[in-house]
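The chain below stands alone and is given in structure tokens; this is the form predicted alone.
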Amino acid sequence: MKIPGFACKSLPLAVALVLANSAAAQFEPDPLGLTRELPAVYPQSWIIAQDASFFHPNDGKFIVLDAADDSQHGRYKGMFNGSFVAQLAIAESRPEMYVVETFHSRGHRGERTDVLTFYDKRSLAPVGEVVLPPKRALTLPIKFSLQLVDEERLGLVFNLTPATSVSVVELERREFLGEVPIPGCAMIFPTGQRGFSSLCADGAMLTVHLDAQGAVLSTERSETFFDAQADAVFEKPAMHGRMAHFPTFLGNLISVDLSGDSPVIASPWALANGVEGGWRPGGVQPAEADSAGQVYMLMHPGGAEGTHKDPGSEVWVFDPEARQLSARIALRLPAISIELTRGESPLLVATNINLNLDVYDAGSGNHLRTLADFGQETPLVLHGAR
């Protein structure tokens, strides 16, 4: 039975079929279960972008990625998870990264885990964790609420429930070994061999001396050295070493050498000095320092009450020592966090508000590509790979 207009159009679609099933039985899948490592030491332009999710913060992750990369494809090498906005710290003694995060038994309710999970750096696989009181600090990712002292054989975690302490881990071990109570006071900033220094409402600096046990040997408050209510200093100092370089919301700059048992606090000193335009620092993530030891700044224009979180149209190169500016970087899109990555010749990598990543030469400034389209969604602070 011929119907009409069908045999012309059945022809091409039996070839298809036989085409389709031709292809079929020449086709392979992917075998699975494969499994391709990063190194233990991962290369100096590698960062690592921490996308908060910040939407549905249960699926936070951080994105490896290669800064120097100009492929698209080649730029990725890999991501792991971090659940409600967890907090990270990478060990160099030991390819580990530590991960503070929480979950919940019923998704987004019922009982609450907080856990400090351990990480492979080649392979980015969970490899344990240390279940820790519930109270750790439920906030924006700020590199110092996981720090790591003792020649990183302690691991420690800042909790807020609104009373505040910290909770210290044997990493060797992997082991609760007990909690500090820091009344008042806020954020973990390594200290001499075995120590940790935090930010106190009162505008001093409390520091904290722990025995091999994670036990409490001795406290030491400093001076106050700020006002919070005309002067607040950012809790998100550049570090180089063990020198904390802390900005303030009016645009000065406080150096801390936590080097020794107790820490050093010098006078503070004006960013924006003989420059015209009110600039101020700001951002999530406003300031780092390089492996020299220059500290980069995100600053804004028109500073005023409450801009302290705007994001900054330049980066600002100060060296603190002689205490002057060096260069300023006008950056293509405006910025709300920046990284270094290590070495002689750093790449700056700035979450502009695209929230896309602009790599600059940090020598020159010359903008030397974007990176984009990793998965990201919020990526609001950047780590330095190593």
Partner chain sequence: MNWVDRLFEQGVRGVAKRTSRRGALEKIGMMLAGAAATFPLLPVARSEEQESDAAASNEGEESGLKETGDPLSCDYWRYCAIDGFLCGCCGGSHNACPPGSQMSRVTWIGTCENPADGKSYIISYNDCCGKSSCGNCLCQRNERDRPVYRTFSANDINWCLDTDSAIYHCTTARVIGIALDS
Second form
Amino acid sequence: MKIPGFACKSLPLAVALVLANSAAAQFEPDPLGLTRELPAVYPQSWIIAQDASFFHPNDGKFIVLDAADDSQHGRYKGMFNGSFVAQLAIAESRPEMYVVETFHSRGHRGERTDVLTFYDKRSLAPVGEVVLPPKRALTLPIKFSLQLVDEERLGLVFNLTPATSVSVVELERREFLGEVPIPGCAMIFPTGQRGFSSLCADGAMLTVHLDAQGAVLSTERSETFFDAQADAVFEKPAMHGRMAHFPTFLGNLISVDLSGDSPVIASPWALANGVEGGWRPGGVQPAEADSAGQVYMLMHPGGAEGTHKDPGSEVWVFDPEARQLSARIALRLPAISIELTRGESPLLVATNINLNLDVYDAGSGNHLRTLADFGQETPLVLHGAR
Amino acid sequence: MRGLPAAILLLCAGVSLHAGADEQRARVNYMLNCQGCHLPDGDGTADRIPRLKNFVGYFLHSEDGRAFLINVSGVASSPLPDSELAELVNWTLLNFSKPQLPVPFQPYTAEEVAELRKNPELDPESRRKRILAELQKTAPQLAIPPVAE
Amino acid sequence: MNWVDRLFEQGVRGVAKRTSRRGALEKIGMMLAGAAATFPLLPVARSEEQESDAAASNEGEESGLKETGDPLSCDYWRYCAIDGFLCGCCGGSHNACPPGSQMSRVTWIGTCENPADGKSYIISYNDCCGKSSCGNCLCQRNERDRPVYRTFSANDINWCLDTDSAIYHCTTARVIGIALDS
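The form predicted together with its partner chain is what I want next, because the block you gave corresponds to the form predicted alone; please supply it.
Then the entire complex follows, led off by the chain already shown.
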């Protein structure tokens, strides 16, 4: 029909223009290339699940989660990779994290290259790397094979060929400085300002102090204080600052003060003192501490030779100075690893035998939620935000 | 070892030890404490684990070398008591490296081992190289092959 | 029956039926956690005890070692300290590597008691390397396992240390001698 004042041909165009103009007021196309970023300082309720992807470990993952978030998908903040049983250390003084990992040039074969990869906490993107001697220890996830000392200026990597040593990396200049042999000893427990201690097969502790260039200043061996055959000390203590609380296979606790030049090794005491049932510590990461210095321990009953990696059905809470049991937390499912988030109201997060993460209020022991089905396979070790 | 009847595993290879030594016990202790790295024939691996076969006997040609064999952490930090450790080291020398030993061969005693193992070597690779370099100079008649890097 | 059996009986029955990835992961959780001593991973359960003189053989060789039990089950006597995938479920056997994988000579050594004769045998847990994780028959038992500072008694270590590739595929359990306490 003819509309006075309009040419028929231009009606559709006119209508289209009118429509377009009104739509444009409500719709802005999504820009290309939007990428989320995380805060430079992670909230205290965040944890990083170290997933070695045991069935295809070249594709290891570190998954960042908010353990306080009830939203199945909202709690998932991001992830970054770690190749072939990688280990993780998290800086506190800067928004950086370190992953030590192994690559083969043809995936499953070819030339081996070990690197320390630098990750930015905000972008979760790699921002640098240092190539290391290809001898880092290839083991199940364990925090003490990669540690930071000297106010986070030096990164220390535990090597095993099977001869053991420690590679030293300058983290600000991103430079490999050298290697320190630690024959017969293993793992890295930061000691003093710029040193580390290792546990030795003969039951002693070796302590090495470095100079600013990563060269050895001094090496000292302690008196033997345990028998690796009769009652081995776990090489995975609960750390609180420079206090290292080592559980033993038979269920004792040996606290070692690593704040000075030489370790101060306290006498052992029995964790299950007075409690019946043959309770012993066990798991992949069985011992952790909260910000207040309380020690949490995964415990299983009926302990015997060979049960030191069994899942724990309870977490026991200890005051290590008073040498007393403060609380027993019954777990809804047995767990193989625990972690405590920092701060005054810590969460106790436990990797359970279904390989999901149970979150408990550490004070009351109440189970709050389970973090499940977040793309994980074998989240064997957990790191609280720092 | 694969495929051998169990009985053969128990046979002695006729290695002569000093009085009181137990060949079978030494052999088992070698399996449990050394073989995992130094391998059943004492071959080691070229760049990582020192070779014992036709080699370890050279160390007894110097005092430092003799001490080194007990100072080295794999020996010093062994769970074995001193007497069994001495027996094991003596068996290892005779079983894997008899041609390289000095004559007469002076076996380690439990007392010697007890003393030496108190000082585990902190940098075994460097010391090993030093000892062998010294022996190559002072005892060229041994014709010690160059150490693999 | 220990507390692990009691607690997980339900779960295991469910797991055995399920073929889902979730079910497989629950098995993994229990295996990794060391409960494997009580749960064979395959439907061939403990009840099938077989006397076998040739149990240790490969390619028709007879070792002469008397053995019972199922070499494809986590609770087979040789696996008292195994940590990994059974090579027998991966195209190899308890003493042979699967095709194309390379046996590590460097290894860790344990001792296990043989129920067929009551003696303790020395077991060499050589890994097979150069291929990615086999993924079948994951077992973890820890008798006389010790922490990493006792390197030659530690099963948490990837022992593919003298092979061309460090990538871990599966684990064997070779009987190499008799322990002295027998």
